[in-house]
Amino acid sequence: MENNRPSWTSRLTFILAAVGSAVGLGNIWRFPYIMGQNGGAVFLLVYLLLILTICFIPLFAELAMGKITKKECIGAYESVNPKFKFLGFLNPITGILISSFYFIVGGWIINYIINSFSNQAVSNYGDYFSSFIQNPLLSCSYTILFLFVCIFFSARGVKKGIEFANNVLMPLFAVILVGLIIFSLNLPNAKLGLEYMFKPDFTKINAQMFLAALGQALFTLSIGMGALLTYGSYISDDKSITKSTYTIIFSDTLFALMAGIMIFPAIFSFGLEPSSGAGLVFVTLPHIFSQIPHGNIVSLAFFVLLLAAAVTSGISIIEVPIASIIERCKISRTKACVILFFIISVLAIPAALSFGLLSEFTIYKKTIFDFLDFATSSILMPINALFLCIITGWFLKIRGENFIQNKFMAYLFNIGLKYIVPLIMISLLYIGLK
């Protein structure tokens, strides 16, 4: 154990840092677009089934692992046997692949906050998203704006920075939230978005939909990416990991159906399409806000929400190849901060304008920005889930007896981690491939 290690202050501000990283632009921004464009109140229950049965088996071994081993991702897997070093590996890369098109969107939210404040008037909000995405210069000027909000915290530490955001962030994101919330079911035909997101039509209910809401519950809960790994290894010796990781759990599940319960309605309450992919947020909510009386200020309030949101889950996904960085290279974390700054810009840039001069440039038929998300959320991160399950059920032997204390649901866990998840991740994966 090195006695350098950072640590968290206390287990509340573990638990605020680690929910901020569940917490995020997956629960507001991608939760209801996966939603609506895989069958709304159905696809909810395959990913609560998901998350509260599969999810909750890689999400405790992969905290356990970071405190266990007290070390970043490479070295954790090196730590169990050098020959895994190579699969730490992946978790920084995951990371370093995800920021590059998270962080786009982080920048879109600036755009819209900034408009906010401006009360500059927009006749159509699809032409003006169009439009904003595709102008190199902004785009990419705003994406690389909000990786440098991300960066700044970063920089300053564990203390001084990853807790001092999420301290603030967190309670801010769930005011805000709850305001929202109350305002949403207030609108007209508000009964027939709740009816969408919890009356399933069994009849849409496919393979595809089963990875769709894998891949999202793990995006959400930020398995298979290294953060909760790296975040596992700030925690001190006299603190269990079991409170924490149902409390990582029931948070995530929680801010998610809120989200959709503050967005579902509303969309319906103006008789649009819930269905209408990833721009949902930037040009169907602002369409509805633009018609209500003070809208400018409910658009303001909800894109600051956002920010919130994506800046705490930005966060934990560079903490993982800034802990790598730092650790393999031993160098300080300002410079390695600068170092995965270059880094993610260079990848970003390219994705920032695949919606304009890049748009033509495909891979396996998709945008750029849309090849990173499928490789990361549908490949990238179950297949570190499926090794992450492997490393510690079978190699670093972790039991569900020693946190447990129901002797069957101890058993249950050990068989899950060892048989189960890794076997699902397994047929998932080739359905969804294939």
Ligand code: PFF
Contents of the next structure:
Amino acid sequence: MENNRPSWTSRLTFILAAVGSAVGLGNIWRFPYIMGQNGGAVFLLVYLLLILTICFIPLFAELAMGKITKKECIGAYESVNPKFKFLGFLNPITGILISSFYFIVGGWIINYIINSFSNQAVSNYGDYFSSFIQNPLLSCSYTILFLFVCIFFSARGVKKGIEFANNVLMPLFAVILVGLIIFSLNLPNAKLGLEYMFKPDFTKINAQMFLAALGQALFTLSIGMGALLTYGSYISDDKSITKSTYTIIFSDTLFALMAGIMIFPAIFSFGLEPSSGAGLVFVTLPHIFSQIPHGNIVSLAFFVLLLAAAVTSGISIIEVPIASIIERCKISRTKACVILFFIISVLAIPAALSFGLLSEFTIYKKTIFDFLDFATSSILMPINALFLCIITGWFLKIRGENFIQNKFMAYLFNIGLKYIVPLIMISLLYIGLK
Ligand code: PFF
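Let's compare: the form predicted alone is above, so bring in the form predicted in complex with 4-fluoro-L-phenylalanine (PFF).
Below: every chain and molecule of the assembly, starting with the one above.
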């Protein structure tokens, strides 16, 4: 079995796939809305601080654990010590739970692509979005369609499926984002949006905001769910992962900042509410497109590229449970994909209905969709990342001097992995959930 494991054809394809995993709906859809709900600039400050000071440590550790053990998550933890097997299980479980809301948002994109074809005038984009997500048939069928697309690429295998989608589309996406940023910055009142994003109001700091920033940082970098571990396990030994770590962090942060600079000026210009929640981008963007000449063509291009970004991330999310099912149950990739398709559908449908038919059903005062989003990014991913640091720092004994040339930096990495990052994660979980 071990010899049949897929592997990346080159270092570049690995980096592209890892960046493809990181850059997705987390940057364009989740980042603006979480920032809007958590005080704007001050959230951005904490988020950037966390990314630059601590997140690169678990990111590197996760890739390294995959590369060293050459196993999917459960096997990787088990190979360090059989007692840690249950920690491995938490990763595919988190992946399945993330899928059950991530794929719903993927479905929203499909709806907006289809809509870009019709020249139908919409008088209120907020009402349009609400009535769409409340429509059980539409939202469930688009969710399943998006899931099907990701499963289809995965079923074709790591090389053919995952490498395929990443090459040309991401740079194109960056180009269209730059165009939209220029447009947005020229809207009336754009300055208010920039101030909201870059001028911190320290009275807005609170404990939950720190955990939200950590959750967003982990979510957007794909840390703490085993996706990078699984991708790392397909790297052959001669390929270094240090550069990949920096590339992932740099490109992901760039895409998130671009999304913010595109969205916030428009939000303020059109008099929308930054804290309005998960629909923020899907209400703001059509406003922008409605004002651009040939807006429906721009809208079509934007949503198709966003779909590509979402698919490359979606593929990496399902790769975690797929790799675990294949190696645990010793079945083919196709069979594993079919099984997973049914599991995720069963979970995603109630979450998709939580905007309409099941909106009254709440868990800890949150709808099913919001609860899944919160429970995974603010609880499960930090917990998984915490265990990852403890296991790789104390038991697998990953050491900075093996890959960082500067001795002082290597030393900082070692104490970061063993002490500082775990302590910060425990503190943020404690104060955020208290
Ligand atoms: N990082 C992805 C995004 O920003 O859309 C989402 C994601 C992918 C989360 C893979 C977790 C993961 F393991």
